[in-house]
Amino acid sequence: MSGADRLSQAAFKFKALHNAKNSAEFAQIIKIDSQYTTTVLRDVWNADGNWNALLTQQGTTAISELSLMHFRASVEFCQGNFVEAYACQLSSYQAFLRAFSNMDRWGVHPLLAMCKDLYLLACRADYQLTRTEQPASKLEEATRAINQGFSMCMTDREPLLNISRKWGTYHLANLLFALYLRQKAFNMCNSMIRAIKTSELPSLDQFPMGDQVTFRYYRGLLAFQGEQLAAAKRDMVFALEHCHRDAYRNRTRILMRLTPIMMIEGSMPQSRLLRRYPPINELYGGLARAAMLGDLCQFDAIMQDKEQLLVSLGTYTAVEHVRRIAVRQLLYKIYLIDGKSSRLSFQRVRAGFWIAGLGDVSVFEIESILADMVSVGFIKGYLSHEHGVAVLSKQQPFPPIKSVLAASK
């Protein structure tokens, strides 16, 4: 059998699977590194000793063009020519979209397989272009292409919901989240969330749990970056509780953002969690311990040491808020050492800060710190500027941290 005949046979298989609406097998063989693809290409090479048949054939239908460009993409991929592989994959994907417009739900899985390969190849193509100092824009182009598939799913008008393409919406939305965030296109993420909210989709809880967990993680991440901490916490807690217990990497990613939210609320990570997730312990363990011990000097030193990583994760600002808890704990220590007096002088606090290694803090700064503690409710009482003292309440002058933070929501 010649190489051309083998390719024609493969194209016929693609057509047969399409006609039979065989979603699972179609999605499997359409992957760029599938076993079937490898076998076909090996047969073509063994028959001809070259790729002439592959390069000279032309597709006459959407499915035949899809098949042909798929095999070309795989050849380029195996040879490490990622820019060319991406271009072929994009052509194959665009041919698929032409056929997808007439498909129902069965076409969703092949679509997802093609989108993931397009994403992979776009990343590798851009890396290859960057290394040769050429403009790298394949990821942006792939994002626009994948967004076409997303729109075709979300706006499907199939009246029978059980065979609607709508069921692919959240999976593609999650892939687009990854693409948008990689390009720092946060406005596009929020626009997509709004579009989904106003669309006529089944409720999120009817979709596969994997889609729910990933979508709520990304939505929570965006809420976190917008400092909407209550909304971020709801989505992140859901994602953590429903994420597969063995998905260690995903659970760690969720905890990287959820932990500082909990710390702001006064719930420091427990030792059991820190033992199970060393990256969380490495990043937040020392900060949590320093905050609860009121060790401001240590807290500031860790913040400085971890600044770059915290900024890259987008959690630096959130962790800065935890410093208030460290200040509250230090003031509580000074209050205890001072014999739980109801009148805490600014000078005594100043001395306590100096002993804690914070240097010579001015009386004005001390007064400002105490005013802040009173305003947020960490201290019950009032300040007497004239006498240079904080007059503390006789009943619970230092209310429990969690109750103060819960009341401030």
Second form
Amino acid sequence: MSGADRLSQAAFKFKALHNAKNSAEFAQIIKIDSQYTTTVLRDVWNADGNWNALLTQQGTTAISELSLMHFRASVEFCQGNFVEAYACQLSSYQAFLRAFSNMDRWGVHPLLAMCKDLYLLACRADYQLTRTEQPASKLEEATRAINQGFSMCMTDREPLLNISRKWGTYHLANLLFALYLRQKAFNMCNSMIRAIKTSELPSLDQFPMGDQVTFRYYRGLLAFQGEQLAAAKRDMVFALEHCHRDAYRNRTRILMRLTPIMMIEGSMPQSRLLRRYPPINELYGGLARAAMLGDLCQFDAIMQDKEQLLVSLGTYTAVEHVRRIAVRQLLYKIYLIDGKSSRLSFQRVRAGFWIAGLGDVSVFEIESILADMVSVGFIKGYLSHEHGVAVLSKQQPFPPIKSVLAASK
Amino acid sequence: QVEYTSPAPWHNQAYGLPPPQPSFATTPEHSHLVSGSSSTSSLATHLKVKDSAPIGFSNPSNHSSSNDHFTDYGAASGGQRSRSVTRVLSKSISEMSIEEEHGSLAGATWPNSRATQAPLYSAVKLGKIAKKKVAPYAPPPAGKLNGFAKAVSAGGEVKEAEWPLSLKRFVERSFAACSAKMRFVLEKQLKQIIASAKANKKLVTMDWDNRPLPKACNPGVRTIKGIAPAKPASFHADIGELPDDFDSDERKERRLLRFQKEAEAAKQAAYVSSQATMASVPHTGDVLNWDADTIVGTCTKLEKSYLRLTSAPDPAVVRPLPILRQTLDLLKHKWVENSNYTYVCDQFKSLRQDLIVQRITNGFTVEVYEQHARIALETNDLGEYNQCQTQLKQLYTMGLPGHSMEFLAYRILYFLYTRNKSDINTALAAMTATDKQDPAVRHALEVRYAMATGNYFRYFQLYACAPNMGGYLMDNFADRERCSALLKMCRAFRPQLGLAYISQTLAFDTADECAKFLASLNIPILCDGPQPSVDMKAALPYAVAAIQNYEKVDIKGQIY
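Shown: the form predicted alone; wanted: the form predicted together with its partner chain:
Let us now look at the entire complex, which starts with that chain.
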């Protein structure tokens, strides 16, 4: 049979699956490089020897246009022209959206497959465009398109919950998070979270675990950005505990944000964790070690070294809070070395700072550092300016770090 | 599913196709995509082999796992269930009661029931569904007034009833000849033409049939870049008749002046358009985006008070660039001589307005905004400062020269004032290494560090030596930091602290100022000893209360 006939046969299959509402198989063949697609394209090629059949046919219904554009996108993808592939995939997606308004829950799975493909093609198209020094706007377009699908899912009016389109909402929300964060549009993320909160979706724990984990990860990330550490910790801990065993990279990503939160609370990452996740070790391992040893010099050096990395992650200011723990450890060492006497003179502290490699710190600055420690609660006692000593309390002048930090919450 | 484990048979030499050659493997992420294909050889070899799946892309094994994962999406669809089950389930929903009125189960028309749909794999002919075609614009039949004429006459002084027939035909012709985009402009022009014809009492006598169509009908007259904008034609030319004193000297001079201006405008437009596209501007021309709407001012008065624009600007009151330069010098002198902020701010705002209206964006604009920002900082007008800072940020990203480092430092200090942590993070991320070496920026970053690590002594040291106008900015939150530092000292120090020590640590100029500050917080100062001192324990509750005042930041900043 000729190429055109093969293509119309393939269009029949799309239409048949659409009529049968065969969600699984439809989603499978609608992927860019599915087996069915390659089979069809190979047959067309063998029959015709060129792609004219693809280029001359016009889709009449939404589904036939969808299938035709899908085949074109696959061809372009295989040839490596991601920009054209993206354009074809976008028109295929628009056609699908037209048909999607009449589908119920069975259309969600194919929609998710198409959105994923659109996202991946947009990334690659932008990469190609930036290499040829053209403005790379495909990702923005894809975001807008996927947003359409997302709102169709979220505002679905179907009264029956088990065939409602709402079950795809969180998956698309996660995809949109990834897109927005790539474009650094945090305000869009926050507005989307608000929109989801006010809409009438089934509760998050009824959705598949994958959706839950990913959504909580992103929500925790945004809370971390907004300096709401308690909410961030709740979400991140859930995500980490329920993340799939084999998803190593995802767990690393969760830990990248969770570790500073735990460190601020005084729980340093264990050696076992640092062994299992070398990226975490590289970022926070040295800092944790320096903080617990009270090595302020090393801590400052590592902070300066890793500044770019931490700033790009958005965790630099959080890690700065850990410095207080390092200062407390250093003072505790000085206290121990002086034989645990209940009077710690400023001059001794000054000498200790000098030996620790921090240079000549003036007495005024020592006093302010000690006042900071006392006011936070790391040191129990008081400072006497006339005598130049810190009078420490008889029991537990240096209370344990975690209890102090927990009490100060 | 068939799983390919070896290269597909069509790669075989026996099929007459060349063996696969590696190509398009310029980047690692693409090399696995198109394994063994050459871009110029037959396209069949481009079809990907299944044994190497790209990262994150579909894989036969992925399919099965994702299928399992997604069964809950497909479970509720009608695809897997038998008809009877579907019917039973659908029947239990209350909405179906509407359908039941129409007949038996077999004839029910549930929206998604498979019973009523066409069976699978039927020989469906793809009928030709006519695509939606936008009807081409057909000119209205002669003599019939369409809505366009209404639009033109609406709001004008000339009523439709007064129009002669030739004028109506003229209006129709012009609307027929112009594109949809230009209709709005055409309406305006037609209104103008008709109003001037009426004013000259030529409405009826003028030969509308032979009059040339208004300018909006011609494509290509109004382009943003490249083509010189035509100066708006004079009042008389639109009428199509020469005025009586056409050849007089006065008119000749005016025409000469007009043509000179047009030539200048053409030169400038050509200069601007020969620059690079807007996207990557190193902006060198004076005016951004010159087009037919840009005006050049003619006013020569140096001072002008600020009035919010409610209509199109009149060139007679707008000052051109050379005058504006003189104005800036004058304002600088005036500010130094007598610090009348309301007057100077007003003048600066009108100066900025003239710049915006004439779309002048160059080093001078930057200078104006910088000066206004500095003056606003000195008088602590944070609203104006913020406006200038936003504009300056845009101008700096366009590549215009100015004191960008100084204003970056101000930006950081402002974020510290508003405690805007997310913006601090983004500012830190956007800074380059060269930015961090500038002394003003370094100072601001050290202030941030001192505040983050709770080192109030270092903070007040930095406060005392702030460069440029940073001190004025830091004044805004100095009291807040003093309160928090005082709180720390009250918690830590016992039994008393000398007033001199407190005033020195909190960077007060004199001990009296410190005393006033403490008195404003109701903290008692004991004068019985050799020096005045403060009882820390007694002062603690006052210090705690003082901090509560600063929990919310003013609306010009961010609400904390």
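Values in this document were obtained by computation on a predicted structure and should not be read as measured data. Positions refer to the first chain, counted from 1. In this text, rigid core is short for the largest set of C-alphas that superpose within 1.5 Å between two forms.
Once you line up the core between these two forms, the Cα of residue 387 ends up 2 Å or more from where it was.
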